[in-house]
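For reference, the chain that follows is the form predicted on its own, supplied as structure tokens.
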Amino acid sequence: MRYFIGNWKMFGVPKSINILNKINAFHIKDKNRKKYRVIVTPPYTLIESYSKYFKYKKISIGSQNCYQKEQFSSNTAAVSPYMLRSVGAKYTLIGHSDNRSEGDTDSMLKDKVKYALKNNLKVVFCIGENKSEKKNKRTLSVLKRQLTKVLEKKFNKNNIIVAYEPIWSIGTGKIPTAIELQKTTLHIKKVLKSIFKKNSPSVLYGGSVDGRNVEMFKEIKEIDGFLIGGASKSSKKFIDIIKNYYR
């Protein structure tokens, strides 16, 4: 199974559902539809209405983050995994570089993963190195630390997806070479296997993915799908990524 996950970030109002309607219509007719899953993470404000609308359709709705407590607390503006599940979310991103830069620690991320899984949310756990870490050849050690500090053998690996997003690539148009990406993805899967012992979670790539470079990515069989930022806000660009992947 391949995954095409759209991260809308701070984008979208109720009428933006038209973007997803076009993607859903494409998916229904696509001859490759059984080979992949489409997930979109809109802002909190749209999760409930979109979840209800797409409940019996081909697009799954998720959250871009969750708080590190299970149900309710006195933390202003926080949204817990329990609250997300109650309004229909099926997935949540955790550990995105935006949130790490705002103070998410490994301990906080571990609690987020634990409580998300406990509330039957599937977790898309984001990891990635910054420009300095890449320059100093620390990519593999950084990714190993990010994985081993948060994920545990007792977590349900069937409900975890790992998304590798090199921070230096996000929104820049710069991407790793095919050789770099294959080496990095194999390393991630090796670390995951050391944590979970048997079959490891799927590993996605994210970072300036578009309809042109996805043809290069599809040659790397170790990549199980994509976490897509800017291109997911356009139905045409998102559909082009899927079309070109299976072309």
The other form holds:
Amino acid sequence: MRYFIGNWKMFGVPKSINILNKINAFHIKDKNRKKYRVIVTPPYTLIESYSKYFKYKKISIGSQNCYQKEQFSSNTAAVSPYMLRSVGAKYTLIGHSDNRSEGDTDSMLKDKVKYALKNNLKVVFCIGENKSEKKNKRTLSVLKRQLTKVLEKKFNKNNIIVAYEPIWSIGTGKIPTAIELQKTTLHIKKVLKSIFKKNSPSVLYGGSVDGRNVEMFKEIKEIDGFLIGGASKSSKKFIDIIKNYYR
Ligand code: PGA
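Let's compare: the form predicted on its own is above, so bring in the form predicted together with 2-phosphoglycolic acid (PGA).
In what comes next, the whole complex appears, and the chain from above leads the way.
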């Protein structure tokens, strides 16, 4: 199974559902439809209405983050996994670099993963090195640390997807070379196997993915799909990525 996950970030109002309607219409008619899943993470404000609307359709709705407490707490503006599940979210991103840079620590991330899984949310756990770590050839050790500090064998690996997003690539148009990416993805899968003691969860790539560069990414069979930011805000761009992937 391949995944195409659209991360809307701070984008979208109720009528933006038109974008998802077009993607859904494409998906149900696509001859490759059984090979992949489409998930979109709109902002919190849209999760309930979009989840209701897409309940019996192809697209799944997820959240971009969740708070590290299970149900209710006195933290202003926090939204827990329980609350997300109660309005129909099926997935949540955890550890996106935007949130790591705002202070998410490994121990907070571990709690987020734990409570998300406990509340039946599937977790898309994001990891990635920054520009200076890459320059200093620390990519592989950084990724290993990010994975081993948070993920544990007791977590249900079937409900975890890992998204490798090099920070220097997010929103910049810069992407790793095929050789780099293959090496990194294999490394991530190896670390995941050592944590879970069996097959690795799916590993996605994210960072400036578009309809053109997906032609290169699709050659790397170890990559199980994509986390797509900018290009997920346009139905045409998002559909082009899927079309070109299977072309
Ligand atoms: P991008 O964002 O596709 O705009 O680079 C990816 C992400 O941050 O998830």
